[in-house]
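Take a look at this single chain in structure tokens; it is the form predicted alone.
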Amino acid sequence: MDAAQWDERYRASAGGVWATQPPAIVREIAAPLSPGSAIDVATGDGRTALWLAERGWRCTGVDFSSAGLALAAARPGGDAVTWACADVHAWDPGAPVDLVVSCYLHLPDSADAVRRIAEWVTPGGTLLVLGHDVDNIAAGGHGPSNPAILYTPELLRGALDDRFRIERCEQVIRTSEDAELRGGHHAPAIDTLLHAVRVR
């Protein structure tokens, strides 16, 4: 989907497309971190950026959908986040940050996109990427059905060089209690998680 299609989807939604909280695994990993500067890539209607801001992070939410960002900015706490309407291929933060989070950014060049956003992490900082795994198609979980844009642990691991220490890179199962969509969905989903720390 391009930006115009996402704009249409957000405008047609009743208050937002995605669940109001970030995925449970994102909360589990990010909650113990000391707040600093953060970028939420493909922020959509803002759930992860807003959650981080509530916990003291100086957060920028980036997305190419102006309609999604309008929903995000209108939410409680929306004025605590800097919202940037931009394509991940072209946008640059200007300075590295302590945490880069990307949830469900699926592109034909996903490995290159992950490689690019990894450059935004400062030494000592954290990169956290979560997205639909290719095995999610056969499992019947919600999400894209084009295997060319889906993740595998091998794809995400291969996007990083030796400046990063990989803490976790694996498939994770997301249950119906941790639904991606607002209003939920019933089938469990298979995601790929990458949690890495930049060491230099």
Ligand SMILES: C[S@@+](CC[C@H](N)C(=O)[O-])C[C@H]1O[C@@H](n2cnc3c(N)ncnc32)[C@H](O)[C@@H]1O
Given for the second form:
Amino acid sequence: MDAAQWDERYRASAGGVWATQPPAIVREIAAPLSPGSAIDVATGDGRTALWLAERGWRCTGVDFSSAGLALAAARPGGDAVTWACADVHAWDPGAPVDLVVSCYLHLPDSADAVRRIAEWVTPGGTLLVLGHDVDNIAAGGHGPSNPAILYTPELLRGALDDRFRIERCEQVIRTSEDAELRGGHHAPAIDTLLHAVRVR
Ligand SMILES: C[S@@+](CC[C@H](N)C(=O)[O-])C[C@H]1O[C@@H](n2cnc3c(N)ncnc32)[C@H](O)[C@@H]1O
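Switching forms now, from the form predicted alone to the form predicted together with the named molecule, please provide the structure.
Time for the whole complex; same chain goes first.
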């Protein structure tokens, strides 16, 4: 989907498309980290950026959908986040940050995109990537059905070089209580998680 199609989806929503809280696994991993600077890549209507800002992170949420960002900025706490309307292929944060999070950004060039956003992590910082696993199609979970844009642990692991220590790179099951969509209570889904720390 291009930016115009995402804009249409956000404009058609009643106040937001995605769940109000970040995915549970993101909360679990990010909660113990000391707040610093952060980027929420493809922030959408802002759930992860807003959650991080509430916890003291200086967070930038970047997305190429201005309609998504308008919803995000209007939510409580929206003033505490810097919103950047840009394509992740072209955007440059200016300086590396302590935490880069990307949730459900699915692109034809996902490995290159992960390689690119990994460069935004400062040495000592954390990279968290979560998305639909290719096995989610057969499992019938909510999400895209084009295998070419879905993740596998191999794909995400292969995007990083030896400057990163991989803490976890694996399939994770997302429960129906942790639905991706706002108000959604759909079947459990299979995601791929990458949690890495940049060591140099
Ligand atoms: C499935 S939504 C996920 C939103 C958010 N990360 C979440 O989990 O709630 C994917 C988001 O990626 C954004 N997106 C897709 N391709 C993009 C690109 N090339 N540059 C910036 N944003 C992009 C879309 O606008 C959309 O908001």
